[in-house]
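In structure tokens, one chain follows: the form predicted on its own.
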Amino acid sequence: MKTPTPRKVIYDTDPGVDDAMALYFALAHPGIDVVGITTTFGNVSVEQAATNALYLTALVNREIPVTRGVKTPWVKTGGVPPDFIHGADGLGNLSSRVPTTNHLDPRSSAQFIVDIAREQPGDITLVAVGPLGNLSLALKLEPELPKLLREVIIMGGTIDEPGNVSPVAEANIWNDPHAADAVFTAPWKLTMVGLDVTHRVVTELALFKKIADHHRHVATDTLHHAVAFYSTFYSGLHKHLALNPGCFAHDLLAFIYLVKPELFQMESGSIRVATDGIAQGQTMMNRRGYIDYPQAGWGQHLPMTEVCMQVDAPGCLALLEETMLSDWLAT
């Protein structure tokens, strides 16, 4: 059987523990070819995000372009990164870091996205797991970007599941709601992987210890340390996680959807984002597209988004374990 050509991916990220989990899954999976990493503010400052992306790729001897992107939201005042969730350094407060020598690509993240999409039209999937400022700015730079990218997959938002920064909003969308609304209303092939499914998949700390013990490599040791910090936060927040420490691997599911979409059940609808007020950051899906609502902002002209609503959690965890225990690390 012929091996499928790996999907070329630009990874737009704010690492972040779950971002690091997702990155290493992507680098380990043979069906994914990460051609660039664009960083943004979110879990940490954009400067720390870029530092972490460079560090994580250096640990596994991968030479992947890393860019620094937007540092603040479009309109709202930027907040303070949640160091109680990811650590002040985004990786669980590492006690030390091994020396590395890789450097940033000088382009902005938005310009990098546009450049690669123009160079390889129809080939690039963009997986965005942080606030969406880089993607929305790239859209401003190149209005034809939806035709140039093969697909966009977003980890963010929620439809039925309660939010994690308000009763109705997920953090990535809430961090830059104006940028998010611009992304959801652009005409690309767009999939949303939100809290409706990410809160159904718990990755146990014991698995990351198993991965670290198996590889005995600085990269998986670093990941195990970061996940331990992250799991402590979630175990204090959710009683069902306190019994068996673990965490929600939010960003990981965007890549699992990319390589194995059959693990998800989908619903399709147009999505708008509330940009202010008590519902700021809410992702609102029109499930009745046949109705001509009197409220402005809806209508037949809006593009459709595929939304992950249910997930095969055991299938996701089995794929994660198989991929991460494979022989993917350079020594």
Ligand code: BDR
The other form holds:
Amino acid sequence: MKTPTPRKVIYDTDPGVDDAMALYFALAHPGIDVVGITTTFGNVSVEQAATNALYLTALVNREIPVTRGVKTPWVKTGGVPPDFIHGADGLGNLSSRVPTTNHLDPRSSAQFIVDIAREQPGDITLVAVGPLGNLSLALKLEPELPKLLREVIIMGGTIDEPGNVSPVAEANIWNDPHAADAVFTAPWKLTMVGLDVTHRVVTELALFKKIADHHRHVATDTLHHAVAFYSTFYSGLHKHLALNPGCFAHDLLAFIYLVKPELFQMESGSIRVATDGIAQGQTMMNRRGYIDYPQAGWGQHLPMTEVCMQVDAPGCLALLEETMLSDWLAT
Ligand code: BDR
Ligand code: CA
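Show the form predicted in complex with this ligand, please, because up to now only the form predicted on its own has appeared in this conversation.
Starting with the chain above, the whole complex follows.
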């Protein structure tokens, strides 16, 4: 059987432990071709995010352009990165790093997204798993971007599941709610992979040990170390994770959706983001179709977002294991 052409992806990310896990899944999966990595502030500063993206790609001998993007949210005041979740270095406080020599692409992340989308119209899928400032800035630079990209898949937001930075908000959206609202109201083919599904898929630390033992490679050792740190945070939050160490693999699910959408059940609706006040960062979905509400902001022509509402968790875990145990690491 003919192998399908891999999907070309720009990965917009704030690595970040689950970002690193998702990156290595993408590099290991034959159906994904990562053509660029654009970084943003979020789990760490944007400088650290770019350093980590360069480091993670160097460890697996992959020369992929890496850019540095936005440092702060568009409107709100930036906060302090959550070093208690991802480590001060974003990779679980590595005790040392092996020397590497790859360098940043000098373009901004937004400019890179625009350049590649213009060069390859209709071919590029944007997978965004951090705050959405790079994408909203790219949209300002090139208003035709929704027509130039094939589709956009974001990890962020939540509809029914409680939030992780407030009772109603998910971290990536809350980190830059104005940028997120601009993304949800632009006319791309947009899919949201949020906490409704990411909180249903627990990746056990034991799996990352198995992957590290199988490959005996600095990249998978690094990932195992990072996931151990991240799992300690989640074990303190959730009883089931204290009994059997593991974590939510949020960002990974955006790539799993890309290659195996049949593992997800979807709902369609227009989404707006609360930009201020106690609900800041909440992703609100209109589930009733157009109604002439007295509240402004829910007009007739809002774009629709496809939202992942349920997931086949064993199916995701089987795909993760099979992909990561495959022969993807150059020696
Ligand atoms: C999201 O926030 C970040 O901490 C993770 O990397 C993920 O993108 C989960 O809410
Ligand atoms: Ca992330």
